[in-house]
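The chain below stands alone, shown as structure tokens; this is the form predicted in complex with ligand SAH.
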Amino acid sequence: MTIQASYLPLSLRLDQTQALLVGGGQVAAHKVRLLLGRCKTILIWAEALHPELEELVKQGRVIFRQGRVEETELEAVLPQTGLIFAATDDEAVNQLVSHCAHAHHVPVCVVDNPKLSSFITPALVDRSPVQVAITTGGASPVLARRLRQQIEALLPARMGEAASFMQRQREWLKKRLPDMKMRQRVWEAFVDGAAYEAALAGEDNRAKEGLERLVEQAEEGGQARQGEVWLVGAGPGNPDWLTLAALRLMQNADTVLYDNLVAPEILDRVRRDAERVYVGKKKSHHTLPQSEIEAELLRRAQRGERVLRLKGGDPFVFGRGGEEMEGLLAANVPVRVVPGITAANGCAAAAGIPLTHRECAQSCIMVTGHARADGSLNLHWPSLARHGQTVVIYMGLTAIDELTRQLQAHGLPAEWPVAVVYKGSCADQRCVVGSLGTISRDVKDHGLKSPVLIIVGEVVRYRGEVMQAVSALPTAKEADK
């Protein structure tokens, strides 16, 4: 009987170790650029390179020995050797390093030939110091891209310098707090934490605050720990446009302030136990008055919650997150603010219409159409009235007919295009197209209701059919299977 090649992913360190590589082409340049930085010296063998070798031979970070490889030179240099990929289309070659390695207990993998190797390449998802490692025993490598990609999304890009920071940390902890369960207590709350978030955003010194903050209150024994807000801009409602960033804050927070905005589907990928709290914002019936939500966001972080502020599109685009930002700031409170697609953006690119064009839009306007109680509008049309622009009207709905009145007044002919796009990126997408001079109607017809964003100008007759961009991450449902 024989046992199927199986394989242990392990973590070998190569600091003190000289690797061989036979073959300089393109493969033999991949892997050198797997070793480059890990290895202690990198000999490359081989009658020819790559012009990425030539450039590392002329830099000095790899050694070049020239030539075909003969047995005998091969048996001289494997004592000094810990490490070998053979990467030549020469059979005998391969064959040769192989019989030789094995037969000096060197570990070495013939690329894309298991069976002359004693180890594979895993898929690697590279933050280092952290690493994740992907096999799938040689069964399907695009299975192993697959996921690589996935992870690739999931971890944060600055995971690495987040785990120098808690590797530098280490010392000090031990001297500081002996007792081994606390300091894990501690690091724990550190990850779950506003410190991690700093030391991701590459802020030691606040992360250092927030460690030594944590030691105090596990010697108090206490659990109050430093508030923070998070404004988090959702995008236009498609899930699969959120930022990583938004998720993984989605992930940590302890509660949640949304508005009507915010679709389900996003709702959906929030840390199940977080606490959600509905703001409202319907027009002209706020569940809370933008006073109240201040006053709660500032009353949950002083608490020591982390909130999560979750927007629709980006919190700084007629969002109100420059006044919420204000009010916590002025309180001393640390505010993030992540970015999201605005309603510009992403219904523009859902519905194909491009918002700046060289033949027709040399800029393009983000407005408000929010009327005022009188239901006069606050917009200074001559500037919106131009040819070689684009206006982008956000709440634009209520007014419609007297946006679309005073831009012809103001010189735009009537024919000038109009597209209105309801729930740009959901699945309920519809988008209406029409001209100044009939839009109004248009919209009544199809029976077009808030939320709308409106886009006026030539760019509209480029509009082209587009398909929806979904993304390969697995969805929250999904995920937790």
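Switching forms now, from the form predicted in complex with ligand SAH to the form predicted on its own, please provide the structure.
Only one chain is given; partner chains and other molecules are left out.
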């Protein structure tokens, strides 16, 4: 029976010691990247150097000893060495390094040879001083790398800055709050609240103010939590198109206010125990008037909740995010905005339609096709009915007859290309391509309903071939036959 090697993940301090790297090729260069900034000195012992390593030698960041490794010379180097990597393609050299390292009780890793090694290197997610190590005990390095990619996506890029800020406050907080349990509660509230978000953004002054408020609340025996609102764009609908920042805040929110443009697959990414409040708007039916949505955001933030206002597309593109932010800031409620892939960008890309093209469209205009109560549209038609541009119309399905009529009346020909994209980027996406003269009838024949995005312009002719099969879907009438 073979006994599998057992590994214990540890963090090894190297800033007071030398690391020895035997070998000077591409693999050695990979290991040097891992060691840079972590060791007092890095000694590379090799017969020749990779260009990347040569540059590091010129910069004085590593020491180079040229020549073949010999046992007597290696024995002389080991007493001042705290870590060794052997990264050569010479098996005899690797075995020599391993033998000497074990004899002197110096940790050694022979690359791709666990039997000769006393340690292995994990896949590392580095947000220094925060580091996450993933190891499979040498069983599957590829799996470890895949896990690292997933964890990379979950951790904020500037988490290290937030950790450094917290480290700088430890002595001050210890003097302010001698009780260890009370300090722990304050730090938990800090990491869960607005002050931590400020630290992530590099806003140290605002983070310190937030931490001081938490300390004061703890001293008074109150709740150590300040509320805030996050205006987050959920993109066009595909959950894979969410930003990393959006995913992180979705996992941290206490409450989420969402509308009908946020797909169920997106909501599945929200923290499971978060309260969900539907505030969606549909034609002639508003679950909550806009003023009441803004009041609800304010009320929840003022009672200490982290409120996620989740919007389809981008919150600042026909999402009324600006109005919501204005009222919150006036009430001194912290607001953070995370942009999303706009419906214009997302739906066009999913349908294979470039919004600009040097041959036919040097600009792109986004407008809303939401009709007034009397059915009219408040749009400047002469500026829209021009060649050399693309017009993207949000919320225009119910007014599509008026839209196409006005664009033709102001100068565009009946054969001018139009595409209508239904639920762009989602699994049930559909795209109907036609012209100003035919598109109203085409979308009715295909049975398209909201939400759709209308793209008007010659760029529709350049639609990617990979998506052409979508426009060939049978119409609703044909499907019934």
